[in-house]
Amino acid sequence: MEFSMKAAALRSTVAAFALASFGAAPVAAEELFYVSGAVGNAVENFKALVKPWEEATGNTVTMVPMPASTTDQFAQYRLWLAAGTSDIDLFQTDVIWAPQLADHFVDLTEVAKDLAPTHFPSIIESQTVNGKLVALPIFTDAPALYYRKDLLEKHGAAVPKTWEELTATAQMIQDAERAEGKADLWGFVWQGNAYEGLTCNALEWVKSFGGGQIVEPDGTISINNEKAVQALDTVKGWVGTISPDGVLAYQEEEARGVWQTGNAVFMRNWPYAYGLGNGDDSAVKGLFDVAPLPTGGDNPTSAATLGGWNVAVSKYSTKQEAAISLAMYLAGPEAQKQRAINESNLPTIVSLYDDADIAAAQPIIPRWKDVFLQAVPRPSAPTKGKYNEVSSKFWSAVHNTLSGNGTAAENLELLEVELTDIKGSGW
């Protein structure tokens, strides 16, 4: 759908605000490049959110594109500004990458000062470190459980509340629908490559079945215990029943591929799938909705992987005040509005919830206030700079275990003494 804002009214608007923000616009046109993770149409779809900005300052931005992996792009990150390279001026960062970087980037507590009271304040707080702001929200994330709504009635099952639920459910439809001819169907697809997606399902599973969020708020190290077991069992048995063999090799477009052309019951995703998955090449327009991911054993709650992405400026770019200008406006309300809008992505500005054109354009996005209150932060701030040790020592023996290289019990109680020996005398 097109921004409905005009062009003219909105390029007066970004540039009364730069002005406002930073003073008289530069001289001289800056070229800017702006790294960033790419699925979906999210090249195309971020030429057409600076437009405005780009028309209203004369400058220009180049998307460069990384790997959708989070892994990949976080190394490459680090790369990039252990080396003080000038050739990326602006990063799209994960919501948990703030600790590890701070130091690469600018602070942006004072030009952001009346910006930032506008977002959620958990938000802004998980981008604040030792006082400094270094990147601004520009959208959150938190996912859901995509299921057909045209195979459930056809079937005569109720949206699953519980992972076991789920299991019985997909199984039953996907033995149905094979029996009619559809062989490629499955029940369940979702993120099982080993990275940090499967960080993130595995802490919903864990979390959902009570079993903890792996290291706790106060840094005490909780995984090895009988309900994260209890959790990875059950998941296990997805593959290759209700899930694929791949599967383990699926990172988020890998799932939304099998989903998209009509191949599965049920899938667990993050926002952007929803207005892909309504796009008029989607065999799927039309015949699915999203609930809250299910709860596990007699855990009463379930949980999802708080996500979310920012821009910060890197403070080895020489183009810093076209930067910092571009940041502000991709993190303003115009520039949420408009992902909102266009790519289903989750607004950090509280009073976009309420927005009518929002509503009327992705009609979920209101009802995913129920997915996000289940949210639950990975462990990156008890953890800090050894997060991704963590995360990565984590992902492997949730790996390990559903690719049958050793038990849940066993390889929980080995990643226990891997997480001791990484905290050392303290976090």
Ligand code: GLC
Given for the second form:
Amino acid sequence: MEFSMKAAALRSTVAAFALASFGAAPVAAEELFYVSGAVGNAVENFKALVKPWEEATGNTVTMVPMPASTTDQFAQYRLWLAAGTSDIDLFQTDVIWAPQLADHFVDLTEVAKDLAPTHFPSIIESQTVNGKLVALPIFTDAPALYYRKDLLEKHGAAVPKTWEELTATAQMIQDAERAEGKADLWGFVWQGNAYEGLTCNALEWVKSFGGGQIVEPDGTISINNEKAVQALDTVKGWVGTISPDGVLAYQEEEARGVWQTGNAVFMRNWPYAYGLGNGDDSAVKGLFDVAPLPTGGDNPTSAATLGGWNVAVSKYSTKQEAAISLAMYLAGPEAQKQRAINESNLPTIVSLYDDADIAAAQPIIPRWKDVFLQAVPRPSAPTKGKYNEVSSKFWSAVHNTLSGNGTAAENLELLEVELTDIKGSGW
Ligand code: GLC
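Structure of the form predicted together with alpha-D-glucopyranose (GLC), given the form predicted on its own:
Following is the full complex, with the preceding chain placed first.
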């Protein structure tokens, strides 16, 4: 007993001596592990993005890449976090995950008290669960209708304002171009795979037809309604006509692949596809523009699903101080600007929408401020820890409908029963 007390005293004397003699010199450099899914050039850009932080702190960071699908990432993250792994220090998290993963992350409220007010309040709020700031926003997302200016002009067509106009224009241009030998051209590509991305697309169809938000902010299950049926019936009509049958397996990158090789008139995708579409290796460089997504039926307003990504520090990390420093850097103005210019990601820091360098490099960014400010959130806040189940039931009902497995009316009726069961006595 006495011996171990002496040893402890000796250790602390040595530690005090080390501190005194080296002053504020950095403690041994840390090697951090940052896990993230990625689309486009995100993995490639990450090294350049974190370099200034690595140089300033002497720490290093390794990105552990995940599958592109946010659904697959979520499943893996949940396993890691449930096991309390200390192998991962930081997690890049989707905007919808905060309520479900909150318990596993460090509260960043205090450390970000000066940075957080420079971000859009609604985004900070989306990452706040019971007063705890569980992740810091690094970019936000709201989709666009990408359209080929050259093809619309050649065929005398206007940018569609309604889904009905989009259907007609896509069909007309597809037919005419195919008759001229462009056999691979499709009218419209989007994300129809059975995953979270289909929830985003389908929420836009339903909401833009006036059919609500699946589960309303007050917790009411609203999805089983005529407008929603009308929306899904419209989309069912696209599969195999203006959209390839394969669209039912597409995620973001598959849609972008068809688009960027010049084989689509229209595409629904997030802003990351804007910069890449104007890249030197893109067949559509300079040939396209973006517009808000169309409206449906007699409903006057269109809908864009709110997306976005954040960075969270794992409670199980043994290098929390360095991890928090990296999170602050990635959510800060320097990294957000770099990401905006190089990945055409929408910043979450208000002042960056007036940044001349960003506007010059990626004109979509200042133009998209209002689109994302009006974007529709998925029902992750009202359904709390049950969101993933709700979303997976929703995308399955939609995927079944689009694959001809039951009608929209039948599948939405069944969905209502399933969601009521998941809700039980309350979300
Ligand atoms: C984008 C969005 C994200 C969404 C995902 C769906 O990455 O930012 O919020 O969940 O697409 O595929």
